[in-house]
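To begin, one chain is listed below as structure tokens, in the form predicted alone.
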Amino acid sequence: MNKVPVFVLIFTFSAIFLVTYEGCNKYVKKTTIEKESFGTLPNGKKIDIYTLQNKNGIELKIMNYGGAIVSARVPDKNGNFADVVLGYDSLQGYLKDNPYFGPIVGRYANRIAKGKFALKGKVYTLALNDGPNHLHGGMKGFDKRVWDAVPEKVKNGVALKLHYFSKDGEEGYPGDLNVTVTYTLTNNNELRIDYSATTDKPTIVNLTNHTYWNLAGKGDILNQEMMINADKFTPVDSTLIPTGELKSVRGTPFDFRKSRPIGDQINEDDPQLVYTHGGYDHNWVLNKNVPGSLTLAARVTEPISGRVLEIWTTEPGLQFYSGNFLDGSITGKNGQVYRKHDAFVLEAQHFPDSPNHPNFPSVVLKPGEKYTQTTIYKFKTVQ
């Protein structure tokens, strides 16, 4: 066996070390948050957009108009990044009659039947902005409000803290409501959303985020595989208001207890799917041993890219919407036309129309109490 001179060994080792170090350094990103102008509202109010990036290169863009998630660039199994969120290239798109691309929705997310609910013996009347019903806080809900934004460096990531003060009577809701929503992008590739609110009068509160996801970054989501951790769902009537029943998913198109393609049963002749224009727009009753505990609600896998999105939440329900009302009339980012089933929405929340169903978990918030909710979106990949 020939001996290799010592000086050659030292040189070879040094060269390998330098290449490895430089290669790693090339791909390591800094954890940053940056603010830029994103346009101006018709009333002259300037809107900002914040870019959050973690050390792994995942990048989120969030604006203070509606607290909307404008984009989310995440890697596939080969390290290639793509934007997996639907939306617009500029503020002007969001000022049109858009289908809630990415914002915080409230004061009450989802639907309230006929825009009415009773509290402490008084009947409150809300705007009817979804056929005969009230939807996502009304004509000018939290999605159309300008939030105060404060960027923060936090342990293991960066955060954007948003605050909004909703006055007593706004959109028909009682009580002054102080709302804080904090988006945190961690170096563990998690988007954590923490919600809190207090009131000076009894009121109802149900907050969520309404981002449209497509883990492929384009095309439809019918082959993306969904798991929902729920044995029951809440069936709806023809106006998409829950009947009050908590129905077993067993033997129905709503059984996602085992992961399967979203499009697997989406075209079945089931009245529930007909009501929602050929797709899902329903609330699942999440399996929880302890109410209010942070548990896995859903997992979506895109088989080609290997991207995985997990949703963990403290909320009792998860609204799964399969983009049924996208009809090709909207042109979004990079000139992309959004068509039916081009995205899914997973809204962690309390059940729709809860104020009118005593058997549903309560959404009443009283003075001296604090509303809290935490939902985490975990980005992963599989080979």
The other form holds:
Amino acid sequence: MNKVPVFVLIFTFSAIFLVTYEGCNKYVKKTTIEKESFGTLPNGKKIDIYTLQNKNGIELKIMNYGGAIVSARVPDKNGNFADVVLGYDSLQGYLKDNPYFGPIVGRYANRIAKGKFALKGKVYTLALNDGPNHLHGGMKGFDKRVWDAVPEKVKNGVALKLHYFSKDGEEGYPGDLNVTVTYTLTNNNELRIDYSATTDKPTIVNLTNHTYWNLAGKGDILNQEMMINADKFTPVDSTLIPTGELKSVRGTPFDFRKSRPIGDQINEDDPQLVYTHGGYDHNWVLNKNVPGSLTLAARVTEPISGRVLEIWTTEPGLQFYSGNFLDGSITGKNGQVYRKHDAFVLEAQHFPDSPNHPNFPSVVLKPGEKYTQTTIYKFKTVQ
Ligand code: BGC
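Alternate state requested, the form predicted in complex with beta-D-glucopyranose (shown: the form predicted alone):
The complete assembly is shown below, putting the previous chain first.
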């Protein structure tokens, strides 16, 4: 038998080891957070964008203008990554024509009828920026503010801590409000958003995130399957203000208790779907045994890619908006034209127009109290 010299054996094994190690290493991602410039506002203020990556390669981009989620690259059932969030390639797009792509919305997310509410007998008047109503915090809500940002490495991931000081009287709201929103990307493939706020005068607070999702990364969302954990929803009038009724979803197009395609009944001749410009733009009353507990609100499944998005929240309501006002006039990332029903927005929040409906959970925040809300987006796959 021929003898193989020892040095040849050592060389061969070392080479095999190195090739295998390098091969594996390609797939082992590090948990990182990095900052880059994302452009300049007309007033000269510099905007940064942060890239958060977890060890499974999920990558989120968040900018400090509006605290907006600019992209989210998540894997499908075969490990192929796609960006599942609508938006623009550059800051300029966000400043020009922006139906709330990805930002933090406040001081009061959603609508307030006729822009009026009362606290301790005093009536406050807010801007009417949605027909006869106030929407998403007014002309210059939290989505159009520059937030202070601090990146952090945390136990099981990376986080971006954002802070904004909203002064007394801003957009007509009373009280100095200190707001902190922390985005955490965990190695369990979760995006966790923790919100908190304190005030020095009684005020109203309702914060949410307004990301437009499309789990296929393109096309419409009508075949994506939605489950909403709610037995009731809040029907609206023709200006999208709740009537005050908590109506059972049973036998209506609003019944998503069992997962089914979003498009199933979206074109039904129901006045509720007509007021909204053809589709869903309503608040569901989430099933919750204990108010404020973190529970599953919704699950969306994209049948071809197998991507799944779950939303868990401490909030009592979930606004599901099916992108009805997208009309093909916006060209977003990578030249994609955004058409009606090309995305869904799931806004965990208190009910719309709560200050004018004593039967809805309260949105009043008083000095000495702390507003908190937590919403978790879980990225999963099914075969
Ligand atoms: C509202 C829609 C509105 C959209 C603005 C949603 O939260 O419910 O009615 O058109 O935001 O982009």
